[in-house]
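Let's start with one chain on its own, the form predicted alone, as structure tokens.
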Amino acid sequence: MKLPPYFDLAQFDEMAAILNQYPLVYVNTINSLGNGLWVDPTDDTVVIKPKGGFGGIGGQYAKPIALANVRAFSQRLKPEIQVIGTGGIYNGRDVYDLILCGASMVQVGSALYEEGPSIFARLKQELAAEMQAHGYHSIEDFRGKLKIMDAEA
């Protein structure tokens, strides 16, 4: 099931309570940020073609929201429901961040469109370098292990 972006903790709680009632294998979060509009500064036209310029915003703009959605759902869903992280993946660090927030898998959209299938070899190499830099040997060594700052500090 591919989920839209959620923005409020109550939304995460309510949707997770519904999803946990079903025998799901995975959820994919997030779909694009809806009804955005982007103006091309070189000719003052809309960049997004359908619907008079209104359309889904993805890519790097979506990454912070994608990270929050992955983290929120990975904390709230039953352990057997895996989370696919989608939004803002352009390099190995982006993949690493989504996994760190709890994603079991990632989906690449905008960068795949821009770079083509060769992106996967590059992302794999960059993710491996990121893992090595942090001393991790497997994805399970860091999946879902985002460090939280102590509010008292």
Ligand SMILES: Cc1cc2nc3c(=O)[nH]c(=O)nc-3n(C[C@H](O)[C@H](O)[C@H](O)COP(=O)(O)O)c2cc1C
Second form
Amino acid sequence: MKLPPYFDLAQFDEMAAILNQYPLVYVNTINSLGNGLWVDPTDDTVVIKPKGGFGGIGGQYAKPIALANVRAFSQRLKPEIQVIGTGGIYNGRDVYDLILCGASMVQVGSALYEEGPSIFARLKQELAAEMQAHGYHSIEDFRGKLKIMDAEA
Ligand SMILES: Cc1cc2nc3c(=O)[nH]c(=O)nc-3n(C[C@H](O)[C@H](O)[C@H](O)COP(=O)(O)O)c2cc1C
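Next up, can you give the form predicted in complex with the named molecule of this protein, since the form predicted alone came first?
Zooming out: every chain and molecule, the one shown earlier first.
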């Protein structure tokens, strides 16, 4: 199941309650941010062609939304449903952050389109370096272990 991005805690609650009723193995979050619009400043034209300029937005803009959706669903889904984290991956730290928020796997969209399949070897190498810097040997050592701040502090 590939999910659109959600922005309200009530939406996370409601969608997770629905998904938990089904024998899903993976939920992939997020799909692109719906119907954005991008202007090319060199000639004042739209950059996205098919719908008069309207289209899904991915890449760097998607990362904070992806992190939040991955975190929210990994906290709410039953343990047998794993989360595939998608949105804003350009380097190994981006992959690391999605895993830290609860992803078991990741998907790469925009950066794969820009860089081609060789990106996977680079991401793997950069993720390994990031894990080594933190003393982690496996993904389970840090998956979902995002540190949060005490609201009283
Ligand atoms: C060229 C391109 C084509 C895409 N086509 C689809 C698609 O057919 N179905 C889908 O669910 N998502 C599609 N997406 C969205 C991506 O799967 C992904 O959810 C989104 O772009 C966010 O990830 P990103 O920041 O790595 O691009 C596409 C993205 C790109 C860049």
